[in-house]
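For reference, the chain that follows is the form predicted alone, supplied as structure tokens.
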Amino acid sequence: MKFLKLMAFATVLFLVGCKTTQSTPVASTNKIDAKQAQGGMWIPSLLEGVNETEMQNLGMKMTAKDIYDVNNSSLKDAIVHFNGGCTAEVISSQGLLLTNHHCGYGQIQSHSSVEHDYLQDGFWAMNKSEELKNPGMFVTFINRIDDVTAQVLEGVLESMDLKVQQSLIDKNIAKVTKHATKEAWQEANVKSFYKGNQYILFVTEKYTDIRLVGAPPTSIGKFGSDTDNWMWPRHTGDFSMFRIYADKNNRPADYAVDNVPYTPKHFLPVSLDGVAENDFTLVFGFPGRTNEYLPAVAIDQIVNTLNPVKIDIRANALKIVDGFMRSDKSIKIKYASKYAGIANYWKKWIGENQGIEKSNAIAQKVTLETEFSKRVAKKDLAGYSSLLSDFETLYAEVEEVALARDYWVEVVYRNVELLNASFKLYQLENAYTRGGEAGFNKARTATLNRFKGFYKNYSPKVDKPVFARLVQMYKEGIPTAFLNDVLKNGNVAAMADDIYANSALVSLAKVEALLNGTPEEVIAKLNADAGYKVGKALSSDFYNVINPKFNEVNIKIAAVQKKYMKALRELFPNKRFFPDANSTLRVTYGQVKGYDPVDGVSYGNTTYLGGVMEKFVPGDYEFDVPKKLQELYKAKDFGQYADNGKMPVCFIGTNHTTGGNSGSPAIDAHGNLIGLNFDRVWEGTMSDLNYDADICRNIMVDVRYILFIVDKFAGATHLIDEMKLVHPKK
């Protein structure tokens, strides 16, 4: 089976990552020049100056303005925050969006069933009467960055005592919004940078009229999956079209009838000439979460405490679910998004640990600290003297609880459907507590809503091997001080029988049932049900236990981390630092380079159609190949798509990118779209923590290959008829 090849394939090389800790990292012919550095997440308001310099000799033929402009069209208007955790980007003048397959995999497999399997097969609409409404989802653009640090910390003081000093934050943000100038139709927030050194509002407008267009078949959409995630050479085609519908204002408006395709204040031509190593790539979206200046002993932590636990779980519950959706075809369309989830950041915090080993990374971090130091002493800076010495004390104290924290949103909160159900119901019961019978019926309310869909893709069946596996995992692997009684003496297997046989939370109709009554009999029958007992001992523990040590000891790294950042900053005024991800909007910039992974081993920069069907294996849920993609390929019918003859399909860049790019646009030099980015190479996964130009490359699909199966594979040529195609290098 190739999940078990996968998983030794995965352990090899996390093993073989561990054992490679005092090695010196291979030498690359694709070396970056350090005049050139790489890497980083840029405001893209605050790209005059250096960014620019360094775009520009890197080969862009933009300014800064061209990217963000307040008072004129510029690229960001083009692109979207994608349902609160993607990127998109519009690429026509009628508000078609671009995103990853895996990005509108939920709303695909939404629209699925077994008569019409849309994630087997592709949907395309051929008009926008046929494209589908989405209830629930939405894509935000920015209208505007001001920086507000000024007025964030007025009156803000080191001080202070934390809890007030941030409780003064947060009422110079509420201030700072609610007075911010905006239209009626927009909306204001303000993010934290530089771990609360600086701010800055965000001007937003939010569209919620969003239509699936077309999606190729899984086949295509995530050709490979598990065992190709995160790895190089891709040949996968992770690309979804949806359209932003809006009033006739153009302004946004929930779904009707008469709302019209939205149009962009600007939108990216494509450019069919495809890329070259060391073309200039501009990367553009939302990323997610990096934690790029943790100190030595906070990764050491996370690399050899607390990912290991994280892997295992995830490992166990993947094979299991695994063993099901290989044999039921019910079950593969019910678990297929969330095996993905699972799946995804599993393999990722494998390669993680992997390229932190291998880019030598903790020893970097102590060399940093070591000048850290030695520049404190220095300058005799005594409010810095001790922030490395707390940062060892802070983790010591903070590393079980972690630990704790980590067992139960892996087991409880995220892989254990029923217990998942059961944390669910316990918020229901704590909502009573605290709004009474009003405040119950409102969360009642909202809680049936969330278990249709919750049901409507679960399985108990699957849940209760899963269940015995994991609770038994728990049992035996949290710190002993953050196990409770009913687990302690309790015997899980026989515990999995009673609930799965007794309790109401495996159906959504018994929940129903359940959660019918006034709210003193609802919370007396919750109270008396196998599965939710269970849950809320083990939510109980998280939230009174768990949590708010955790949160107390993580308080006080923050605020150290902050002096630290601030620190960093001062001390070291040659160096540039660019401001850890948080789902703002960002420019990443780097060029197309191929790279060696490990010694003898040099990979392009590149792959073609040519290594799908060289991966081709007949029937494969991962690597199965459409009919007429074989023969289109056979025919080498790729039309104007072809690159000397082959068609492109994916290729890779130094660009600095984490989760949130996925479906980022891959821009060239002149602002045309060349890729969309979807990945990164396993090697890189740890670029969340450490950047290493050596090493790190992002994952894109060729725009090419996304053409040529829109208009070759699936016949929707009404859709690059949409389209400004060019051809910036003729």
The other form holds:
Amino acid sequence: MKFLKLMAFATVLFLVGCKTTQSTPVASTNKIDAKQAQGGMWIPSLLEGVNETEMQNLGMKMTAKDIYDVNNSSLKDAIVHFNGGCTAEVISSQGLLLTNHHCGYGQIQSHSSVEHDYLQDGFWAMNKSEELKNPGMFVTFINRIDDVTAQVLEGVLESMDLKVQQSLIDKNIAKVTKHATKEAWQEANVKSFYKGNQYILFVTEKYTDIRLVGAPPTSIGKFGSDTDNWMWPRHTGDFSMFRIYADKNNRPADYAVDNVPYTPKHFLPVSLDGVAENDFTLVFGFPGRTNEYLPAVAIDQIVNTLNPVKIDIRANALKIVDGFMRSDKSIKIKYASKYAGIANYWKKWIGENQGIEKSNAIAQKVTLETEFSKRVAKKDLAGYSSLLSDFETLYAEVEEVALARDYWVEVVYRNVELLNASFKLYQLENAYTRGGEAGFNKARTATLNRFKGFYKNYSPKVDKPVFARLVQMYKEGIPTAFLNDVLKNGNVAAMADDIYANSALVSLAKVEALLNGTPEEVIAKLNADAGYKVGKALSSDFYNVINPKFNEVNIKIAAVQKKYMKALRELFPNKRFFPDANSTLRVTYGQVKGYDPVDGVSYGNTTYLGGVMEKFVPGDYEFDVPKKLQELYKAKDFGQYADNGKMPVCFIGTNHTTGGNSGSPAIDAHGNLIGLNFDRVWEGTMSDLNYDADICRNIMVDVRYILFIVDKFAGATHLIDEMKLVHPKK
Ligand code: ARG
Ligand code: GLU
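In place of the form predicted alone, output the structure of the form predicted in complex with glutamic acid (GLU).
Next comes the full complex, this chain leading.
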């Protein structure tokens, strides 16, 4: 949804003007405070200038070129996008990768069973032949980053209709991508920044032979689980290790026995010297999505209308699933990853809402908007004068359908698994309508493949009460204009009884039988299935009513948002605007720092192993501690990793991060690894909408704790030997 409403020529001029720096230059750069003024997720190729100066003022000893360089190896060559979601970094000359435990969780789970429970017990390959392959996994390196705004906006005129503009932009992007200079094994793609005001090309390299090397037990890697998630003080050793394999020429290749460990252009040395308050830190990774430039009316809608509904639906689903997981070990393994994913954002939204309220974020936005209007009026910028009232109108228009969409996504798509399966089958039926027999057969194979993974972790016993509760909430809560007759006239409890007794969608064997036959036969069987009937009714509402309506309004919102973004940058020349996160490689930086969460309470910046022992509850679901770790603690057997006799575990800093930054390296002033980003503090989770340097902190595992666990706990000393350990402070 990127649109252009400006004179192309003027836009190009404007963008070329600010191309060398992503931050509108501050009036006098030498006046930057030694303490950080704001957050930001900056584009690595555009750090020279204001960012570089600011980083150096904060203590960095590197140059912008040490971080990103096209011609020489630089820090960026050690960073990968991990399976499209998290971040990971190369920490040895043999392609050893470090990421979070929760990022490798799905892989660790996939190799686990009740007999070999690597989630519970941990896993360590004691040599390369024991490393476990992970079909379907990939990591992506960024080879090059180029500004291609002028090419993408070529010929695009403000006078053009929005759809025409977009299709021209899409065509230009296809052209830029196709003609990008790159090697045969590389890929190219273009992403929009600043809401469509800037376009950037990424040349990437994707490796697909990624093997699991090691993971601590969940009682370390996920210590504190959901109770401690998004919280400080924290004591989680949230890490796991993988290795990239390549062909004989070090190029990407699918799994093969004779593939070899990847030789990186750069890998991160590991610092043994730890951190202290105010030390410079840089976090390098792939933040997924932020929304820092929304108008007050949009934040109000998120916080007061949408978040409460999503929180409520998830709370209900989680309570039911949790009950089963606590009493049945096989259900615990099956649902562990799904549960963690649902619980994660449930808790995040609660923190986000509290933070927005406490920091008066909406009132702050209103103040900014008042000032914005004044400046627009003063400069007589007619083109910008209706932006804020356009937002008011459009957010009012979108409210009901946005709510309906969230109900659908949370109930049908995310939480009631049988409805999710029926959604996949609905797509299969559509494949027949669109592509005939050939289309159907292709889609059937893909669907059956996905179902194999799906049903491996499915229990109708768990799903049925979730259906009964959530579909009732859907029926009662979705705006009536979007309520399907099937639900309006039906009794949900009776529906659940019928479906979970009679539908084929409750097991893989039954679904496979159902999908056997000619397309016509399969579709006839599907449409006679009790579960599919309800699922189809709800999915077709989404496809035919909810989503089209939602998109229709959102196209208009995006056009206003784009213009608003441009206007903000023009009217507040002293402010520095970073582009919202969009799953591209970014640099964020700050300092190690504690914070004051509430009046009278101050949090320090580091936690220690002693704190793990304080939280220890023997046999507990979330706070058990492995015996070996207890012994190491008692014996103070910390090797070279202790800090004045204590074993550091986690620390916090002012780096502006978001989802996707999990697994990102925390790097010191010289470019060495000091920690592994994995979370944010609860009081600051609103930073996706409104960063506030006073209370927003990212949470990192201290790299010395990782080394200690690998070395002393797991005895995987061969991995330590592979790394380059350094003492930058000595
Ligand atoms: N909150 C962190 C993130 O957003 C960690 C999530 C995984 N941990 C958990 N207990 N669910 O991804
Ligand atoms: N745990 C998050 C992730 O998986 C990072 C924490 C955050 O959202 O800042 O990316």
